[in-house]
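Just one chain follows, in the form predicted on its own, and it is written as structure tokens.
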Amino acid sequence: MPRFAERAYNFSPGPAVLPLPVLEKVQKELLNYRECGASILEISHRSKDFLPILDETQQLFRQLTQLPDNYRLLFFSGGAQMQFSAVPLNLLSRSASNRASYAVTGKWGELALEEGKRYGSAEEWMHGREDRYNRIPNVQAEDLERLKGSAYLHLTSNNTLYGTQWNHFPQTGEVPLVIDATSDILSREVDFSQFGLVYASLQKNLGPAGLTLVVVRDDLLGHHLPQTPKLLQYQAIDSQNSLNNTINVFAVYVMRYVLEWYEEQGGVAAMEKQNRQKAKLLYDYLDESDFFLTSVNPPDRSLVNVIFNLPTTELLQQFLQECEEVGLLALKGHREVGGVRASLYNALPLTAVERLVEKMRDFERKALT
């Protein structure tokens, strides 16, 4: 792997690129956080230096999302996959038959459904398997009727492996809508009041890996099954402001600076505008090219994960190698899908996508001559 004297363009699907000003602040404060005499990596999660960080992080998120007052913010150690268990453990009892519904539009939906079945009657509500997950299924009135009696409907808002995204969420009425928003949280403006629960691990758009944010409507607290471990109980975590055990202090600290950076850029609306610019630039070239291949249904294309391929395995490997040599990093597709995956998360600058498209044009020209 080549080495670089300067920062390259990082298209990694996660841990993903972080804003450079955030990294510079972290670097500056790392040895001695605001003259407290210790690194942020060393201070207590209950200290007078950390508690304001936690409060500020929560307030910044509320401001950026215009989150209604009846939603709680919880932090859980680990990644989003832990919530595949936590969600059914906390919500299944809302249904008399412990039944929940799952929209399966990719690998993460499959895994969430599988975990849900361990605790009750988790059912596949709809899926996109017959189309190899390259589109989001259309929701019909009869589909919504089938939701009645479910404890919740779970779906993955953006499918990182397949490059699809829910652009319109189903109106589920009294059935709470539960969203795994790990890969597109804060990438576009969303009305959080339409959801019962949203969860996202930090490593895409919020900060470093190792922590998951759960945004839950307060009427959904206190419904956990008897066997739910205490550290997975939403009500218990809420009652202690996420400090039941040692929280990942560093991850919250970085998240605060990431949210501050979003605010300085103009908030989520500005992030969405830039993300649409980046995605349009890349999709426009893919649509014009007969060399690079994409099978994702255009209305369902992801704003943040652009998936495409090349005509042969040999050309794919050559393209990825040449990209890496010029500082276009982490473009290899997921092992289950292959091809190329360009992750255009919030901190990735437009210039990175411009460089990628320039490389694609050059590679196509040489391959066809």
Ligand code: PMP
Given for the second form:
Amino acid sequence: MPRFAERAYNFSPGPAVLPLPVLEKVQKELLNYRECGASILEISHRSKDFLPILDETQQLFRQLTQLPDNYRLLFFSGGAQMQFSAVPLNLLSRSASNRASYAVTGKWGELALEEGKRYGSAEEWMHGREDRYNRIPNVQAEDLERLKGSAYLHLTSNNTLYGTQWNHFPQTGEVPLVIDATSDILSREVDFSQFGLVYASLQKNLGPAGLTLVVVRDDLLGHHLPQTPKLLQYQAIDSQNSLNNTINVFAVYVMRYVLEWYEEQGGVAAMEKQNRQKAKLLYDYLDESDFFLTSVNPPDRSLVNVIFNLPTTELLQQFLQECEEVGLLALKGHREVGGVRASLYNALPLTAVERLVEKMRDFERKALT
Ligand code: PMP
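Okay, that's the form predicted on its own, but what's the structure of the form predicted together with the named molecule?
The next block holds the full complex; its first chain is the one shown before.
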């Protein structure tokens, strides 16, 4: 494994690259947070130094997303996968028969559905399994009709492993739309008022690992099944502003600086613009090349996880190794999918993708001569 004197280009799918100015601020403040005499890692989650951080983080998120006032912002421990349980536990009772619908467009959707089945009749509504999840299903009026009576529709907005993304969300009417936005939250402009609930663990576009943000419309609070653990009840967490137990203070603190940095860059619109530039650069090259191949259906291509492959396993291994050597890190595809995965989250600079494309050109030229 090569070692680097300087920071390299980090294409990790998560925990992912953070903005350098944020890391520098954290480093500068780490020993003595704003002269409070202790590190942020050493102070109470109820202290007067931390409470404004929590408040500012929530305010910044509201500003960045233009979140309507009837949505609450909650923090949960346990990662996005904990919400695979929390969502059915809190929402299933909205349907008389505890029925919920799931769009399964990848591994995370499969796992969410499996967890939903523990608590009620969670059903697969649509899937994109043919051709190894390389497309998003086409939703027709009769599919929407089938949702009637469901407690909610759950879908994964971006499929981190397979590199597909929903470009338009189904109009589900009365049935609340629940989105796992773990890998694309704040990467593009989205109207939150179309969702009943959105959740995302922090470690891709929001901060370090350790917490999950839940954005929930207030009429969806208070419907939990009786067996729901207290710390998974949306209403209970809301009533104590996520301070029911010791929150991960450090993760919230870093998230505040990440959101501040997004604001300084021009907000979500600026993030989206840059993400589109990065993705275009890479997809244009993939479209031009007969050597690097991607089988993702073009209209469903993810802006943030670009999946491709090489003609043989040997060439793939060699490519990944050469990338590591020149400081293009963490490009290996997920173990269930193989190939290459370039994760292009908000904090990854355009130059990283320029370097990657240069490397691909160079590798292709050498391989073909
Ligand atoms: N959903 C999606 C879309 C993801 O990408 C991931 C993690 N890569 C998860 C859920 C699981 O997240 P966690 O590890 O925070 O449980």
